[in-house]
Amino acid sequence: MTGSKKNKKKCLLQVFLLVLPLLLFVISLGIGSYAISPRDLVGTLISTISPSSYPDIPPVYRDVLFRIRLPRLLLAMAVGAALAVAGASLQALFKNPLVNEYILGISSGAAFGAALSLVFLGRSFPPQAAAFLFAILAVLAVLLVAGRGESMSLISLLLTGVIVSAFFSALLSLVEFFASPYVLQALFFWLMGSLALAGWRDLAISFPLIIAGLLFLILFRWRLNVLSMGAEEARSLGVHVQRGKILVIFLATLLTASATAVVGIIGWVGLIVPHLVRLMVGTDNRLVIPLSAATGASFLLLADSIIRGISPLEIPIGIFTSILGIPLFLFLLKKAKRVWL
């Protein structure tokens, strides 16, 4: 009976985590410096289909809702899910709970690409495209330096990732040295991570890649359980170890680069969210991966709503997640010892 109640609670918790992003999405639509009441929110949505139903709805509500908040919230959900799943996948692959989605030089490569575009190329080349390109190049450099086949160990990947991150960080500092004050201000704003300028164009750039990466990793999640057992066990179960490693790294890179390219560097999501999910449902990646996607979307939606609700002058969300993430991670790290050790 006790086991049955425990399983029932676990199922209810999983359903709640999956539904939570939708609830927060609806609530967040009305939050901001220009608040919209629930009645006006419903009226605005209905009036887009049937204008005569709510003739008293101000046109500014439609502009705020459809031009600003809707793409911003959809992008927040996509980015939160992408970073959380990337972090959870890499933690499972490396069998290390301290690994995050930026460990392979993705963030430093993306930052250098964006800086290079903003400082030297101006408007001739979009900084989002440059950030995505150099994030991919950074991970390719890690894979090439770390070795091929059996020589590519997880430890060598991590150490090479640290080296490549340091290299691109040095290049970023060099680019910043030559930047004008105006461009430097724009670059710092991007590096802090922000959803303030999110629009439909950003969503169109990143959303298809994020959805593709999420779907593949969710379908691949059972293999993560096998890969985390070790090379010999994985081979005995018919899993190609090296191919599986590279596929997970590629998909995690695709998710992180797609998210980072449009919103900048938002830290701690891929580190905190998987920890939180494992504390609630255990270490089975068949549950951890999809629930990390839902929880990551909820986490970033909640953070963005708090930022928009407390002050008309927005704090970059990357700063907010760091301020929130450090004490929360210390708490989770203490609680998670019995889960991972």
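Treat the numbers as computed from the prediction; the structure is a model and nothing was measured. We call the rigid core the largest set of C-alpha positions that still match within 1.5 Å between the two forms. Residue numbers count along the first chain shown, from 1. First, how it differs from the form predicted in complex with the partner chain.
After superposition on the rigid core, the Cα atom of S117 is displaced by 2 Å or more between the two forms. A displacement of 2 angstroms or greater separates the C-alpha positions of A130 between the two forms, with the rigid core held in common. Here V139 counts as shifted, since its C-alpha moves by at least 2 Å between the two forms after the core is aligned.
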The other form holds:
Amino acid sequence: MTGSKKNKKKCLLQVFLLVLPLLLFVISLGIGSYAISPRDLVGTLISTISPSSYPDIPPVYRDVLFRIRLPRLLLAMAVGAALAVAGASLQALFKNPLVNEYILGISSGAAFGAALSLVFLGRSFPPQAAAFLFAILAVLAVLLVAGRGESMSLISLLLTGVIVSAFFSALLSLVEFFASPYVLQALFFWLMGSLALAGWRDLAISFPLIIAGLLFLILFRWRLNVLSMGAEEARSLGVHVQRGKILVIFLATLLTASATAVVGIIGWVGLIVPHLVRLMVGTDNRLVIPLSAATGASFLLLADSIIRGISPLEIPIGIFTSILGIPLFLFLLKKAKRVWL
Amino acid sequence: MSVRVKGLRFAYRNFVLRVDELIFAAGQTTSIVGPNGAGKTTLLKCLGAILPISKGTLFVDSKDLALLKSHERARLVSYVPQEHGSAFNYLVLDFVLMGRAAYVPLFSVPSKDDVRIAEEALEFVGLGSFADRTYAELSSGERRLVLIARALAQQSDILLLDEPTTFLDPRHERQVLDLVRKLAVDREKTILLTLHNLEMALQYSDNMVFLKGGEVVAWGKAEEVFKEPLLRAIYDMEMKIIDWNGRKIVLR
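Okay, that was the form predicted on its own. Show me the form predicted in complex with the partner chain next.
Now the full complex is given, and it begins with the chain already shown.
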């Protein structure tokens, strides 16, 4: 009796987590420096389909909604889901809940690639390509230096990640040095992690890439359980470990690079969200991966709404997630010390 | 299914494992014994294709293990590690379910049938009521049983167990070995296990393989090879076998 009750409660929680991003999405549409009341929101949406109804809706509402808010919210959801799923997958692969795309140097590699592309190839060339290329280079460098297979300790992974990130930051400074003042300003804002500049054009390339990456990792979710047993055990269970490893790193890098190329570095989402999800539903990746996608989307929507709601200045969201994420990371690191170092 | 090893070589740093020929007959239990560092675990891991052998062939019936795909091999041979340390604390049933990896398509999740098989395996080792607990809250004896259940869910004919009784008290040691015997008798598995307890090895296995310094010193029917001079030579110490009501006790 209590078992089924517990199951029911668990099921409800899962449904809630899955529906939450949609709920937040609708609410967020009305929030911002240009507030739109719920009635006007519905009115704007309906009047777009049949212009004769709701004649009193100011046309500026439609511009705010469709040109600014809608792409921004979609991007927030996609980026949140992408970063959270990339983090959760990498954690399973490295059988270590502290690993994330930021630690592995993927974020800084992607940021350098995107900046390089923006400065030297211009805004018309999609920055995702270079972001992906350098993100892959960064993660490969980290893995090669940190050691192979079972012998890889968290401490060497962390150290190598820090060093590789520092290297790409230096390269990034070099790019900034060569950038014109006008480009530099945009670059600076973008690097802090910001959804403010998002438009449909940014979405057009990153959105499909993110959806594809999410889809494959969600389909791969149970294999992640098996891979998290460690290479030897996974192999004896019948998994082609090398192939799995390459696939997961490729997809996680694709997700991170696609996100970073348009919004800059939004760090620590891949750490905070999977941890929250595991606290709620346990460690089974069959639940953790899809629910991380949903919760990641909710998390960034919420963070973005808070930012837009509280001040007209719009603090970059990357600063916000770092302020939240780094203390959490330190706390977990301290807690985990005996197990992984 | 029988296992045949021919001309196996495995080298790691300055340790070399050399096995010219070994045959493990179908449906029989074989203990691999020998001092620490003799290469017992290494031999087991080579057989499970967890370690890559540098030379030689491993046949399961007429199939060359090296030519099989990962999932094909895992359907024939399963390996039970000494212990499992994971950063993630899975539910016991989810843990056992991973034994189905060789049957679940790459981009898919286990089916109802897979779950049923995992539940049966857990039932077989006597932990049916533990499905909803987490691995971390189990005792070390229960963990061994869960690891065996996972291998059981793999439904392979050949079962490799790496020191399944280390760190267990005498009662749990017997419980695990009784289970191993039940697997051999009820499920007709070909079982290879490494053991340190010589009396248990003699009592629970049909055949024995004696390893020392990476080489096979003797192998054959347990009661035929289990002799005082061999034990002395293997362990470099005085050892005496005493017959006690038909049971052999090793004095050392």
